[in-house]
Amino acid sequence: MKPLLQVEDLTIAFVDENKQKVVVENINFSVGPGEILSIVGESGCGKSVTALSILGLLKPNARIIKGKILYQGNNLLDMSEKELDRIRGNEVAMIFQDVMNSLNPVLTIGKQLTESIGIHLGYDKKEANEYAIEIIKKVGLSDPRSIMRKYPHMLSGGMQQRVMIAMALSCNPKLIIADEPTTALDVTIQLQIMKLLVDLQKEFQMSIILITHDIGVVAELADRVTIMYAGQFMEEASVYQLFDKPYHPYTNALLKSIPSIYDDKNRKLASIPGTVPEDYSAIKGCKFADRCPYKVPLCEEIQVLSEMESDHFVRCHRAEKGELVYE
């Protein structure tokens, strides 16, 4: 089966005062029809930049140095703004990270929903209103007619996020990009939103790219997981392979940092020392080496993404040589 979306050798840089800083380097991934792919990594690793590049929403100082973004075989990077507008929202929709700044504060929820429905689906005002009400019901909000008349500030954070999901669903997209969809929500609401996304994905048979810094939330949601660090993909595997047998030290560290109901009561959660480097484009070897407890001189060499077993890839020379054993 052909992938719905395929990203090939994508490299993105920020240009400032004639200086070029690479923030995403030679990444490759694909998303199949009806598949949930999760991209996991700490803040500052390039996850959101990758997501925004798919729909051509990068900041003016960002440059795509090389690569292809193929949607149903067509390179989005070769399309004009007018051509992209026919895909944005209609074929590929996005749930943005900061919901409070993503909804227009001076327009009612109904106006924001019906505008895109009218543009992409060609509905008149009455049809668009009735359709918007049905979509609001789908995302679990009661009294949808009242919601339509309200402004964003009149809704709670969880309700605003459900509205954002309704907007993303409104034109029946084939792919949804969810960039940290539970940011700033409390734990109970996070779980509700994630469950809602999965239920809707099954109902509408959509593909989802789920971007998160929390590897714990993907365990029961994703089909495949890609671990991203400092602009590179460090490991990629099915969710079962990754949790059962992580190869990269960064993946292992992320897994050790999350609690489990099966943990011994005396288990202490691990932390990863240090932070993501600000300018990781200057690092030639393993970009995680300075924070890695398994660092050796070999780590100063350029690391490549290699297949360890069927569809399980890792970027680590020591892992390739079988030198790493985790408790």
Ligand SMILES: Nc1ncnc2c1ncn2[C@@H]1O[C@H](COP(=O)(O)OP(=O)(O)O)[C@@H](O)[C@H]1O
Second form
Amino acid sequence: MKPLLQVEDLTIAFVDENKQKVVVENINFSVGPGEILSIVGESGCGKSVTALSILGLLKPNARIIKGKILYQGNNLLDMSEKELDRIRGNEVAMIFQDVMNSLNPVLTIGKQLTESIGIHLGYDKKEANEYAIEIIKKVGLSDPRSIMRKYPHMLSGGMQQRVMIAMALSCNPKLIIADEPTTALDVTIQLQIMKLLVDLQKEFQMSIILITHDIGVVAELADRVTIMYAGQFMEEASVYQLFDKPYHPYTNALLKSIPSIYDDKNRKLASIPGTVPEDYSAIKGCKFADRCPYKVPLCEEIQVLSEMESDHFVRCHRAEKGELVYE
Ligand SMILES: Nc1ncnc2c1ncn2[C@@H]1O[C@H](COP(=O)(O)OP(=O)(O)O)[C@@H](O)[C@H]1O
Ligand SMILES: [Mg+2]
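So the form predicted alone is up there; where is the form predicted together with this ligand?
Below is the entire complex, every chain and molecule, led by the chain shown above.
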């Protein structure tokens, strides 16, 4: 199947006070029609920068050093603002964590939805109104007419996120990029919203790039997963392969941090000591080495992604040699 979106060798840097730091390095991934790809990694790994680059939404101090972002075979990086505008909203929609910055506080939900539907789907006012009601129902909100009259601040966090999803759906996109869409919500609501996204994905036949720091949500939802650390992809595989047999110590550590339903509520989760370095662009070898319990001198040398099994890639010298066995 031809991919809908294909990212090739993408490298992105930021320039501050004439100093350049690479924050996303040589990443490759593709998303097929109807596929859910998840990008997982701790905060500060380059997930949002990756997401924002797709729709040309990076801050002015960002530089695309190299690479291609092909949407249906056309490089988005070569497109004019006007051409990109046609893709944003019509073909690809984004859902952010920060709902209040994405919804307009001074317009009612109904106004925002019908406007978007009018622009993107070309419906007249009455049709747009009917469609808005339909999608509000689809995102699981009852009494759509009353929701339409409300302003964003009058809704709970979970309801706001559902409205964001309705906004994204209002243009009938082929791809939704969801960047930590539920991080601000409490756990039970997070799960409901994620399930909703997947149900809608099936119904509307969309593709989704689901970005999260929580590998726990991925198991039930995604088809493929890439594990991102310090601007690089460390491992990529189908969800099944990744959970069945992680190769990278970072993946293993993330998996160990998933709470189990059998856990005592007070149990402290295994967390990974240390944090993602603030500027990781100068690290030559494995960027995770400093935090890795399996580190050896070889880890200071550059490592590429290698294919361990069909469509299962890892960037780790020791995993590649078969030296790592996890309990
Ligand atoms: N506008 C910017 N200028 C300089 N550095 C930035 C900018 N935006 C993000 N960064 C840096 O890029 C790295 C990746 O950030 P980000 O993609 O937001 O991480 P994530 O979404 O995985 O938490 C971080 O080190 C962050 O400090
Ligand atoms: Mg982010």
